[in-house]
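The chain below stands alone, shown as structure tokens; this is the form predicted on its own.
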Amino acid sequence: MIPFFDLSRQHQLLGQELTGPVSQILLSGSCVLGPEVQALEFEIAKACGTRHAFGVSNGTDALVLALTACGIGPGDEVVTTPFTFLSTASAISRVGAVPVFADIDPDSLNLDVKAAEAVCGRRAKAILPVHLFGLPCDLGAFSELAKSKSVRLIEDMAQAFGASWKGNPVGSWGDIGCISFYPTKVIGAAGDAGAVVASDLEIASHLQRLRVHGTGADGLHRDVGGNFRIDSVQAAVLRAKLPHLHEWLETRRRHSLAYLNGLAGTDFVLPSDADGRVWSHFCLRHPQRDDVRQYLLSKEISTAVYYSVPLHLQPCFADLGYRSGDFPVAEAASREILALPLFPELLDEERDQVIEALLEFDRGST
């Protein structure tokens, strides 16, 4: 079976490079925050072009922290996309605010700027676009929109660490950038981990307090925060992997270009190799998506679907009053998207087998 993703291959290749630092952490007894986390935070901030970075428990908590640090709470609205993972919108609900959805752009599948502007009303306090599948949103346009509406811009860059827009890293455009280091991301921990990045000192200080129960340097709790700390073991794993990031991103891009070239001229709708993107996923579209997936499975090829039910139609958001047909572009994407195997350790011959199987399906369906 050709796996959709196989982290064990990466860990086997890293070997002592990975296990050595982890062993040192365990023997040191400094297992939460500490020097390893501080070093990681410096490296993350440098990579994202921001003044500050804070390691946190996971990407979902990063979003919750970001919203809270921006003063968003009950009665506020946050504009976001319905075509993303649940955590983007659930974080908004967790702080007591209301997610307001807008449709996506049919080409990029990212939040449409004009659609977002149309629903950004007087109760809106932030816009939360997602750099979906590693493709940056139009951050120039979103920055202008946020300024014109006097709202915060929070970047969900869970799938786009290492990406850039107009030469500047994602995460550096908004007030806060939210990162996930879930094991399947372009750089993943050995479990859950995440980070928030920011350049504004006031926001950064607030994030730092919130991460540890609202504690300040004087030991007083001026905020009701939470336990959102990253542990030192995950920091050590991430620091061991960071030097390989550029190489891994290039390998992902090489596999993706092979997919693009091999499937050109077929009935599959293919993604674009846009400037600044990172290939966290390779997602094509086809009106018979489920048939394509079943055919690949018969050839022992694993795939994944993102996202079979858009957020505005999820039962947990039924009270928001959205209905089928409200966001037709997002709904069509949910029916047609299929993600192919893509990770740095994917073998060329495995990738070529995926291409050949898709070509066989395309020939048989025409």
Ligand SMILES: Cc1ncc(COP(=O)(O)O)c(C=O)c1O
Second form
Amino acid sequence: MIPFFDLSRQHQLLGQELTGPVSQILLSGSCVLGPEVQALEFEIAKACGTRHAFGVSNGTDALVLALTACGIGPGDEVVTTPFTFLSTASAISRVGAVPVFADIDPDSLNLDVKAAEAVCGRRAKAILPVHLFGLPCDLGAFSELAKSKSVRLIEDMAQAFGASWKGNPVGSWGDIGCISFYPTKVIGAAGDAGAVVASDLEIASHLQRLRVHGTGADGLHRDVGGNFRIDSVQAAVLRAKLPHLHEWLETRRRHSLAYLNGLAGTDFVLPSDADGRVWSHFCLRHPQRDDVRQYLLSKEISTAVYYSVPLHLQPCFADLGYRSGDFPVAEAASREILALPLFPELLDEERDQVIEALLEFDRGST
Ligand SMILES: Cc1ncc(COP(=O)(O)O)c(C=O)c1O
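With the form predicted on its own already on screen, would you show the form predicted in complex with the named molecule?
Full complex below, order starting with the chain above.
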């Protein structure tokens, strides 16, 4: 079986380089936060071009923390995309605010700036775009929009660590960038982990306090925060992997370009190799997506579907009152998107088998 993703290959290749620092942390007795986390935060801030970074428990908590640090709560609205992982919108609900969805752009599959502008009303306090599948949003346009509406810009960069827009890293454009280090991400921990990045000192201090129950330097709790801390072991894992990020992103791109070249001229709608993107996923589109998936499975090739039900139609958001047909572009993407195997340790032969199977499907269906 050709796996969709296989972290064991990466961990086996890293071997001692990974297990050495982890053992050291275990033997040191450091468990939560500590010097290893501080060192990681320095490296994350550098990579994201921000003044501050804070390691947190996971990408979902990063979003909750970011929204809370921006003072967003009951009565507020946050404009976001319906075509993303649940967390982007559930974090908004968790702080008591209302997610307001706008449709996506049919080419990039990212939140459409004009559509976002149209629903960014009086109650809106933030815009929360997602750099989906590693492709940066038009951050210039979103920054302008946020400024013109006097709202915060929070970047969900869970899938786009290492990406940049117009030469500047994602995460450095908004007020806060929210990162996931879930094991399947371009750089993944050995469990749950995440981070928030920001440059404004006041926002950064707020994030830092909220991460540990709103505790100030004087020991008093002026805000009700939470336990959003990251473990020292996860920091050690991430620090062991960070030096490989560039090479891994290059290999992901090499595989993606091979997919693009191999599938050119077929009925598959292919993603673009845009400047500054990272290839966290390789997602193509086909009107018979489920048949394609079944065909690949019959050839022992695993794939994944993102996101078969867009967020405005998820039962947990039923009380928001959206209906099928409200966001036709997102709904079509939900029916058509298929993600192919893509990770740095994918073998060239495996990738070529995927291409061959897709070409067979294309020949048979045309
Ligand atoms: C776009 C997006 N936002 C947020 C998250 C949440 O991250 P985590 O799983 O680390 O909580 C994910 C994770 O898949 C994601 O893809």
